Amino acid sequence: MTGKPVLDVRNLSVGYMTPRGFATAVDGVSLTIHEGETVGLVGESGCGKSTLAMAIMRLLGPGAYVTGGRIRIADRDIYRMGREELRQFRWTHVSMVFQSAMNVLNPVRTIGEQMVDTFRAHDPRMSKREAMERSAELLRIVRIDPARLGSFPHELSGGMRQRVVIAIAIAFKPKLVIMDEPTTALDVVVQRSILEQVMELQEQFGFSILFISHDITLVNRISNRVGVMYAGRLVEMSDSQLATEEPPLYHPYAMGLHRAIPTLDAGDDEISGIPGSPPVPLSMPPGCAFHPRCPYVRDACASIKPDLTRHGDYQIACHLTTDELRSFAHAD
């Protein structure tokens, strides 16, 4: 991929303090996104996706620590910035729509005020009515009237309020937005709606996009490059368009998450899931973290942790060959 970087991950691990010990929930990943490029992370829930998302944009709560690696965002480390330094750069350099539209937008206030006040707290000197007229023009943008700014979040609908989220998070033209779920709970329709605007107003302002999802289809359709997240490890990363050659080449954990995708000419046989559940990250298996649910366990798996290593345009954490991996993901 050419073009700067937007964002550097490098060796980040995150965890969180509980009542029966410490518990890692990121576990040395090292992510790059360049200038226009549209990464997409994808993994079963609490494999530690949005425990990232929350580091990058330094959102993490009470309990949860950084534990090593460091974040740059446009060549600069978040995590040495002050707390008003800190204020300036996000939504003007990082921004996120967070999974729940209804839950983020406060439901007492209009759309308008709240978008007003986000001008406001970025730029003090801007007028109330400058920020209105911003806001007006930003709801256009994304395909709303401008006339909804006096409405509440209750009187829109859920493709409406994401949308709302949307424009608020490119309101300051970022070089960097994290999409965390955004479309959950929305119908396919409505889903296919917002994706397409997403991928518009991409190639109108030229942000980059990390969008997180536990939907690999959906991932693979929207970008660039696909990463796949496990035990709070990145076990693979891969050009999402390798996905469609023939044979491709996945992380056995991959292979599971495209198996259990059910398509319209699929009969029942033909779908499966993933065996067993994620571990447990107080109570993390030794070796690859994947191997108690593996189809394809060797002896190495229960006690060696594989390196994310590269084979070719793919990189895979897995004690098997390329070889190996092909033909298991060719035979079905």
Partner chain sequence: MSRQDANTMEPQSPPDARSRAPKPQWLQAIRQVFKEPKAVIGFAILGIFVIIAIFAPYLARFDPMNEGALPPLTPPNKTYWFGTTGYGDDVYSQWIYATRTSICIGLEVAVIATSLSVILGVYAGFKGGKVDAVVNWVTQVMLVLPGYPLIIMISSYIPNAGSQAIVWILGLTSWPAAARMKRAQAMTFRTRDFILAARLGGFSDFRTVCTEVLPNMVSLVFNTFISMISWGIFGEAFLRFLGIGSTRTPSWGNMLNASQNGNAMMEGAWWWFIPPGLSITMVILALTLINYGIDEVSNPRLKKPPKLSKAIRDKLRLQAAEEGAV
The other form holds:
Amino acid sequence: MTGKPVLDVRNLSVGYMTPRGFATAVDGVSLTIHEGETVGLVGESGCGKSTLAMAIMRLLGPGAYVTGGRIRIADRDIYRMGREELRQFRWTHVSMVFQSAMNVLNPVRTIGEQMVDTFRAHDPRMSKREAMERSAELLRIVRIDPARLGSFPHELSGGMRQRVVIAIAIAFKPKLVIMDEPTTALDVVVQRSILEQVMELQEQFGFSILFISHDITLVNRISNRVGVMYAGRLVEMSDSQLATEEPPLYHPYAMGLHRAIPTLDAGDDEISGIPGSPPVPLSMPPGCAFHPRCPYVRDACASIKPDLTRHGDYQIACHLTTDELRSFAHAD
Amino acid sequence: MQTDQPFVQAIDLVVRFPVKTKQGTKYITPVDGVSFAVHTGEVLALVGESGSGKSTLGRALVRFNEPAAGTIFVDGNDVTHVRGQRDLGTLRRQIQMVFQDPFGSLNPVRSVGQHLSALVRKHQGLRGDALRQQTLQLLETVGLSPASEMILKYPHELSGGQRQRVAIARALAVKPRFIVADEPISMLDVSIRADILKLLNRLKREFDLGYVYITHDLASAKYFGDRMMVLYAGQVMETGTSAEIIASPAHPYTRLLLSSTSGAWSRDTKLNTSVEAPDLFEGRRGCPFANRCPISTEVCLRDRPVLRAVGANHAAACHHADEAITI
Amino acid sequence: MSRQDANTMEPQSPPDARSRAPKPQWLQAIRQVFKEPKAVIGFAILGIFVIIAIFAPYLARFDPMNEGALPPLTPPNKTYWFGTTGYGDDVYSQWIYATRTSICIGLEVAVIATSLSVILGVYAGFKGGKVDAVVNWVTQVMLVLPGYPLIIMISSYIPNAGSQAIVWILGLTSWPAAARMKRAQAMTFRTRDFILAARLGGFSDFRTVCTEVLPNMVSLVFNTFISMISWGIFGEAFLRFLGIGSTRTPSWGNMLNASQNGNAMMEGAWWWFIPPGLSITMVILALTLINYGIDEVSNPRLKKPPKLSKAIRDKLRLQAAEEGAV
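Now that we've seen the form predicted alone, could you pull up the form predicted in complex with the partner chain?
What follows is the whole complex; the chain from before opens it.
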């Protein structure tokens, strides 16, 4: 997949000013997403994946600062836009789906009113009736009965609410949709049906997706490429393991994640967690932030921060050699 | 498996809650006629989605709610309707609970030591140095070391995994014989889930504990559960040994769950996406899954299916369980 | 105490920070309160009045209520620092003893009202059921009854009400609003997991309230206590100013009442009413400042996000990401 880049993040760093000091949440992340591509981003709580998403949307809260790097969406730098320009740019070029639909939907107004408002905010010339028709059509696209336009958010099930939010997110045919744990709060069956639908919509409309989740299996299932974040850094960027034929290579952290979850496959595979806990921004270990938990730690790991380097088809930020990574990944 | 009497046994359990609707007060039955038996040293996994009644069922076992019908036996005693601090206290010395949210299950203003020592003092009658030693011992048991440092910490100083270990230690402080574990790993970071499951497993062997393990995740149910019970809308859909259910699911709902689990989507199960939440109101008829089921027929809407054996140690509540295998 | 979400934006405190003996949260909170400038000013002003109250017998220069032994309406001079009243009392000495009376009454009212609001509000809210229904009904009734007229009515049935009577009248009528607030908060604890865990541990409801619920409500209880001191001092002054209760006690309210009756305003005897009037204002201001300070510590949402220090700003040469909303 080598279309035009839709999202180009270069060396992005983001931090928070806290009462105890300046905490770096995203540390020099570079990421490119091409047209029509789905890129997954996996990581645990506090790894900076949500901060990265908010930075891309320029939705960082007070106290958060972009301290370096650059973000281009559809060849435009959103940090050089005026307020009005930014407002127009969001939703028409880039939109976002959050974990909780209730954060986006106003509980005291009907779905229809809210959708109409969104349309008319971006196109004031659109008549109310026209906006209503467009809203009904959108609901039909996400397989919700347009009669539901008169419903309040709490009258819909969790899955339906999230479908409404997705419908609003793609309403202006954006080039990029950022999804931050869009189905984490939902049951697995609903999760599956929504994600299958997202993939269909993507085929139909051709937008790119940045899919953020803690669930490495899920991300592998729906993404073309998968990035793994740890302690604010991208430690691995590779093709989805389901898309490639050759045996995959992993960063030691990603290896650990794969071994940490029981699977449904036959055989009583022994699982093992990664010892310790993810580091917190104000007490990052020096060198490779994963080294205190890494089973393959070397001398260099404690002092030198590894950068993403190419190992065959994979980009991995680790001091181990390709052969070592390969042998560890397939040791068992 | 032991042949003596089960430690916890539920027979035709029903839990009923009133809900206010526009038509006046109605009743829902989040647990509707569930029976099971668990021995000590054994794990029964209750699997289901939200609204399946799995948590309500777990809470009924420690009597946070009182069943409307049916019977619960614990260690041979009928505890279905026990009341009062003394009798409930006896029950809760035998059955403890581990909660889902490690951020909400510890009191933010009390230290780890305070969480545990009051219980140890009350239930094991220890004082002074013996109390301290036993508290430290508990922390070591759940893998929190150095215990002498951990005992001083407050919840906000601990990671999610550490908090869940404290919550487990708190359950153990009572020296229970049985634990209801309500989604104990679902809110934890992926990299530490395995270790919490392994801890629960080790405690099972070490103290001959029995578990009801409540989860929405079939994979962890298979890993930790000896047997599995799949619930939908408060009713048992399928029950049997974990390995057998995963290998040859007999109920269409179980197969839908299996095929939706993130690793394993297959396109051959059609699902009705217009319905998401099951109807829980009292007096419903037929199979609760019928309106979402790809193979439902008239009989499914009319008659409630009963659990029928589909193998040794394996039963399913489906009118079409025999045919379902081929679809 | 807000729960941290799975993807919390604020960094947690390091789980394995090299630990000195960790301080209990309430101790940290008290320290933080003393870092709030508002609270510090409040405590300083209050402190002065409390010292005056404690050492009143050593500070006073004359008998505060000697009725006519001194020349009336003398402006402040070297002997009578704050002048004398129209009845021939030394204003300074009277003010010193009045401070003692008012501070004591404030504290006593606060103790009574706070205890009642905690016992009724927290326990009933936590317990629920019939106990709660009854308590809640009484609270509602008390809230509906108009406060001042009720107090005036009760007081007028007690001829020559002394300080103790006034304390009880104020204490027994001022708990409902605070109780309702506590009940609302206590109710949210009922279904919290750590409370369920305490019930699983076999502890009684009373013990659970004392060890699990109340420690989480310290700031609210303290807030109530401070507001109730304020209310007690003001209420006492208000009643006495209206001439209710014994006029023989030196108190700020009685001083104001006497100056009013003695036409201090017409006579231009400003020294008579300024000390008690200003004192009431200052004490209430101080208590309000303390409450603001507590609020700011206990409710982090009131805090402004910390600003980047200049050193960091220079070092990073940042492109500021201004806050944005959809």
